[in-house]
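Okay, so here's just one chain, in structure tokens, the form predicted alone.
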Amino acid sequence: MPSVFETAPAASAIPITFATKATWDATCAELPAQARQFALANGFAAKPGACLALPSADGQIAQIVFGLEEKNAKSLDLFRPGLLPGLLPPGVYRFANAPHDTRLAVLAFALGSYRFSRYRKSDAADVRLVPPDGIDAADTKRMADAAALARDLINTPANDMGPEELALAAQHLANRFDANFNCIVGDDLTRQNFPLIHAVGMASSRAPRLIDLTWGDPAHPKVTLVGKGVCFDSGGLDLKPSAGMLIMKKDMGGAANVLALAQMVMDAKLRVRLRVLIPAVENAVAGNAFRPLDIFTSRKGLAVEIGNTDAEGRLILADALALADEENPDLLVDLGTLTGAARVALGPDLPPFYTNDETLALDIAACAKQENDPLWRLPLWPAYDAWLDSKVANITNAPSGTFAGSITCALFLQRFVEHAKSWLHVDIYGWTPSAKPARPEGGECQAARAIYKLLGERYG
């Protein structure tokens, strides 16, 4: 993604003045008479998201006025300035006064400049911003570039983003930062004891694989990221209806966000030994597809009964988590687009997270708030663990009934994490159903910025 930040002198940039309904009268009174009359004639009243270009005497743009919510508004959106790149004419701009949160406003401006242009030329105007003094433009660009990576990967349709293409994207990232890269493909998964990954992906003509990237000093704290990489999810033999299958190109959103997070970590040179594990599969339908009530012995040795072939994400994560857990990481994080239950409970914008580490829970919640990257803690409720019991195996991947689906998924994954010093599971959606400021419709970067903030505070 090209940089939206401009290094030109701020004095030559067009000023953007932020106002609320409460401050607009005072702001308007300070405008030159001609600009003030133009604003009044256009009925500008600083409604949130309203944008007006005020002309100078020679017809050029003298300044922009942009409406924000009141500071104490219940619906305050700190990313509201992310609308600006889609509203402004081409040019270089600067903030004339401070919005509610200047750092987040600058980030929103960068995030709002994103366009997915792989298949169609972008019609976005060339709009750039001179960052205000005191803003770490390099770190802001780092986060915006990572978000663009996640969005690009998710938005790419499954015909061009299968397991092999996802592996190539990870390999490209590894090469960029001189990281080690390895990939276990096809039947080698069974030979190297990843039976659940192989089972989910074996029906596809595109071979499943386990992507493995490592970077950093081995003496530094071990941080391992695991991302669900289901490049398309038909539901398997428990076939999804067409409406449920429509955006399943996004089912590798966990992998996309893990790669975005890894890019931020490596670019910032955080003091960690980073490992990224991505089980990449397509959950397809064929004569050799895994079936309901099949039983597979996982890498960890637990026999797993298949209660539903559409609960495949937790299966591939289980083998990857078991591998990650074998080296006792200091922090083990997994991200996945896992359950509709999480969306029913919290909607598309607020992913639930799970951990038994109280310090980690407090820290990640604080980082999520600071970064405007919302997360909400749900419990690893011990009483529901018995729901995973199988009459013929150690565990089932899909308990009967419709209750607490996101929690039981988290409890399933917890069975495969034993030695990690701390574990964080996030059930993301990875998609924005309708455009919001700084968040265009389509693939979305969720949880990655919050976790990056956490890692920076701990290992920066």
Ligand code: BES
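Numbering follows the first chain given and starts at 1. C-alpha atoms forming the largest set that superposes within 1.5 Å between two forms make up the rigid core. The structure presented is a predicted model; accordingly, all values stated were derived computationally and were not measured. First, how it differs from the form predicted together with the named molecule.
- In the core-superposed comparison between the two forms, Ala22 has its Cα shifted by less than 2 Å.
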Given for the second form:
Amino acid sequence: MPSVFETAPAASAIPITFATKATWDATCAELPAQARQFALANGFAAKPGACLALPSADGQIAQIVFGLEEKNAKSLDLFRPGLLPGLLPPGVYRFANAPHDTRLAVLAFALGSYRFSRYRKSDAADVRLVPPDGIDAADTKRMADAAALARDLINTPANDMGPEELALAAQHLANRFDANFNCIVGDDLTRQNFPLIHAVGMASSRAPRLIDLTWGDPAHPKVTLVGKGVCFDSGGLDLKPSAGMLIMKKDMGGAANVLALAQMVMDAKLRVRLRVLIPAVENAVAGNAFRPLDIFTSRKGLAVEIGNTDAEGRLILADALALADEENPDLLVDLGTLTGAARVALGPDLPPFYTNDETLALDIAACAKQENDPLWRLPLWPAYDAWLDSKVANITNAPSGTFAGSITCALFLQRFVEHAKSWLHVDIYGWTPSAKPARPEGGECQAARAIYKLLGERYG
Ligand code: BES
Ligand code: MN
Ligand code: ZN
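Given the form predicted alone, state the structure of the form predicted together with the named molecule.
Entire complex below, previous chain first.
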């Protein structure tokens, strides 16, 4: 991936001056007369996100002025500079002064440079930045590259991103970092006791599979990441209506994000024994599809009644979590685009997370804030656990009511985690519905940077 960062010495880099409404007058007064006149003539007032190129006497671009919120503004968006790559003419730039948070501004600049160009050449300008002194450009690039990986995987439509292609992406990553790669495909899932992954995936002509990547020193703490890899979620026989099905290519967003996280962990050589498990399936409709009220005995031995074939993500995660749990990991993390209810509760930009480890809850919330990768804790509310009761099996995958849908999904998953020392579950959305600074419309990297930060603090 071409880097947005210019590492060659760039004395000629065009300076970007950040200003707020409050600081603009002073900044403006300092400008050479012609540039000042140009800014005034354009009515520039340093409104958040406003950008203006100021000319030199010979008509070159002498500098850029860019508006930010006041530091204490309610609407403060530390990723605002992520708009710059979409606004600037081609060239090499540098920061002339400090935005509110320089590190996040540089990250935003990199994240905002992302374009999905698999099917059509991007017409974006070639805009590069000389990283300011004191910024760890390598780590910032690591984060931006990981976000681009997650976005590319999610944005690639289901016809080109089925279970096999998702497995190939994981294998590619494994090869790059010399990790072990294993994949259990199709009927072997039954033979090796992954009944739920097989049940959800069998109706598709594209065979379901369980991707298993391991990396690092076996003596290091065991960190296992599990990602929901539903390459397309039609809902199954409980078919989704068109509007609900439209963006379901993103239903492998959990898988995309654990791969992004794994890439950061391996690239940074964190001191962990990493394992990545991705159940990869397509939730399709066919004569052999699993049906409402079917009952399957899961890997863990729990009889699971299918209340709704559209609650498929928790089913495939259940078998993968059970496998992960068998080796008593120190930290078990799962990510998935599991419920519409999470979006109803908190919207697309603020995924709920669940854990009973109070230290982990505090730590991950702090990391999420620091990385501007927001997460919000919701409870594993014990009293709702009984809603998962089935009249004929051990558990149902879809309680009859619609209340607290994200919580009951988390409680379902919790039944399959017993031995892990610590467990974190994040119900992500994986998608930006309309573009925001540093966050172009489409597939999104969510929770991966926050968790990478946490792992770096614990195992760096
Ligand atoms: N992939 C969906 C969840 C989803 C839907 C995420 C829309 C983001 C946007 C998941 O498989 C699903 O369909 N969940 C159902 C669960 C229900 C049937 C218990 C849901 O949320 O409606
Ligand atoms: Mn579904
Ligand atoms: Zn789904």
